[in-house]
Structures are given as structure tokens and as C-alpha cells.
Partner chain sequence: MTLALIILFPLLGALLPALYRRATCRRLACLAALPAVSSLLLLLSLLPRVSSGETIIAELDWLPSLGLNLALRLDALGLLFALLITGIGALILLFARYYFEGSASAARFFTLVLSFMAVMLGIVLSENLLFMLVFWELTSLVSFLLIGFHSDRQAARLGARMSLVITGGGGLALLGGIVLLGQAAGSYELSVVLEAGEQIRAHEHYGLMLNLILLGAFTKSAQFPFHLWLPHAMTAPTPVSAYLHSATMVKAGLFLLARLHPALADTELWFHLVTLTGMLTLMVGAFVAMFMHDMKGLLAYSTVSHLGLIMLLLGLGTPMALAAALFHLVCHALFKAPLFMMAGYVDRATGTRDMRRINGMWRFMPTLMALSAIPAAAMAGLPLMSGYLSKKMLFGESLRVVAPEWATLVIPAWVTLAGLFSVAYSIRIFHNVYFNGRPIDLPVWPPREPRKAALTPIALLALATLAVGIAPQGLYATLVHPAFEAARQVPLPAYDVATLGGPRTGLMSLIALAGGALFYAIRGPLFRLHARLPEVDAKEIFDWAMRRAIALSQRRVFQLENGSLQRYLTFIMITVVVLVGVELLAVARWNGGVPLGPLDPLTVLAAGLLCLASIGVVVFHHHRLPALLLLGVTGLFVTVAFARFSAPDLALTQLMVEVMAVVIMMLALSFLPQQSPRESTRPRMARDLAIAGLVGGGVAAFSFAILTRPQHTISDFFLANSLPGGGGTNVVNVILVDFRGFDTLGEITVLGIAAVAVFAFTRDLHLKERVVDTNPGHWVAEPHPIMLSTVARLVLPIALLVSAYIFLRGHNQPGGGFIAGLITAVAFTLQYMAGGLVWAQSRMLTAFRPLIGAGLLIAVATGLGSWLFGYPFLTSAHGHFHLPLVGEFELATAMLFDLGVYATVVGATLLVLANLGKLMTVAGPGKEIG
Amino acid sequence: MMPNVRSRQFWLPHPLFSLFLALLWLLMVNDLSVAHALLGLALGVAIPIVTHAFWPEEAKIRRPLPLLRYLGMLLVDILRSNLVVALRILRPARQLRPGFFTYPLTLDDDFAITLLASTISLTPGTVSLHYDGEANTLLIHALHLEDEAEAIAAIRTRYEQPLEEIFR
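For the form predicted in complex with the partner chain, could you give the structure of just this one chain?
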């Protein structure tokens, strides 16, 4: 399970990730001294060694820039979704038309699927409830489901396709 102690795989499985951790450390301690930079780097090396076995696959993010764009869009959608959901909540409950629908996925990367499912849960009126690995579908509950096909199409174009690009 563990890679050889002599190998780079052992000492620096995710160099970028190590750097990220060091950066995060500096932010967290809020101190840009050399001491903390060294400490941050040390942690950046040490933590992946400990956790590498739990996360053996290399990250498959091919294009970081679209990811950032995606996240920005997500933020906007979250704000929008909150507004929508707030209104739905404040209106009388009998006006709700809740419903379930199954969303057929085209993504096949675990991380990407997770990202999509999270997105769905964070955005307007939908929560992803169950991922069926065999059929590669997501079971989604919508707070207000007018048209199933429309909902599926919206998710496809707005979220899944950008994600496909990022993880292709």
C-alpha cells in the first residue's frame, strides 16, 4: 500500500498540493516570516506523506482557470438560489410542487461527480440525494419541480458541461 520510502512518490506525492498547504499555513498563522514559511513547507511535505495513502490518485484537474470561472458562477448561483428558495419558503406551502427526478450523468470521474452533486445541492431548489454507480445517475429532489426535462437540461448545460471541460 505504502510507496517505497526512497521514492519521490513517498516524499512528494503532490508537489502542488504541498505548496498549497504551505500557502494556506502562512495565511492561517497570518505571519509571513521565514520561520513560518519553513514550517509551512515542512507541513506541506509531512501531511501528504501521512495522507497520501488515503488519496492515491493524482488530481485530474487539467485546467484550473475554467475551474475558477466555474466557482465564480457557482457563487452567483448560490446567491440566486437562496433568493429563490427564500421566496418559496415564505410563500404558503401548498403552492409547492416538490418532486424527484433522475439525472443521467455523463461525467465519470468521482471528483467531478462529487463537484456536480455539490453544485446541484447548493443551487436553486435542488438537492442531490443518491448517486447510482451502475446506471451513473443522480437522484435529485427539487423543491419546486415544474418540468423534469427542463431541469435536467439546465443542469446539463449550466454545470455538467463546464465540469466536463475542466476534467477532460
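If the structure you just shared is the form predicted in complex with the partner chain, then what does the corresponding form predicted alone look like?
Left out here are the partners and the other molecules; the chain alone remains.
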């Protein structure tokens, strides 16, 4: 007899997230007792059930291999940006030119736009501040902005174009 798919989706709408929540609970309480493991599992099941109505539809990743390349590149960019920001801040003569700029999006997938905004905020030195859905733009703050056009071109080639390939 096959288990009812709808029943599984109700009790475990996001199984990986449930597992993540249970493990996160165990790490937060720093206790591997049976009671805390059961409580972590209960929270891991209950939280996704209660919040399921607020979740957007599932992302439609069309090409997983480019996603792995994207994640690897993002990790390298985060490490490199950390070093650059640290050097700029620690220099005796701080020659920082902070600035805001508007980034015109070509993405139309909500999940891909969210990933792009998160990516921009994850790389030190830049923060994605506001998404304008009507103009399809992101407002971005950069710790050091020398050339707005260059910053836009870098985001487009390093992040937005790979995301278009992943979600196309």
C-alpha cells in the first residue's frame, strides 16, 4: 500500500528544513539527551506545519550543476571580500567612498531575485536595501563605490547571469 503523498506533505511539508530545525535545536541547547532530541524533532515537524501557508511556492531549479558552481564562486567571493573590507577598514588613511546605487534587474523569478539580493548582502562591503517590484530594481549600498557602472556590470556578470542560467 502506497503512503498518501498529501498526508506526507501535510505532516512534513519541508523535510530538509525539519531536519535542519531539529539539528539547530540540538546545537543551540548543546545537549544530546533523548528529551532534547525529541523536542527538536517535534519543533522540526511543528514549525513547518504552522508556517506552511506563508511559504512561497517551491523554487524551480532547472540546472543544478551551475548552482554548485555559483555556490563555490560565492564562497570564494565572500572570503575575498572579507579580506578587502578588512584591509580598507584597518588602513590608517581610510579612503572609503560609500555610496548608494540602483541596480536594474533582468531576473523575473522571485526566488532568483531573493537569492541575488541575499548574495549581494552576503558579500562584505555591499548590502541590498530595497527591492522595487514596479521598477524591477534593487537599491544597494556599497562601502566603497568608485564606479557605479562597473559595480553594476560586476553584479550582472558574477551573480545575475549565473542565476538566470540556474532558474531559466
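Positions refer to the first chain, counted from 1. Just so it is clear, the model here is predicted, and its values are computed rather than measured. We call the rigid core the largest set of C-alpha positions that still match within 1.5 Å between the two forms.
Once the rigid core is overlaid between these two forms, Asp108 does not reach a Cα shift of 2 Å, moving by less than that. Comparing the forms between these two forms, the C-alpha position of Ala149 differs by less than 2 angstroms, with the core used for superposition. Taking the core as the fixed frame between these two forms, we note the C-alpha of Leu27 moving 13.2 angstrom.
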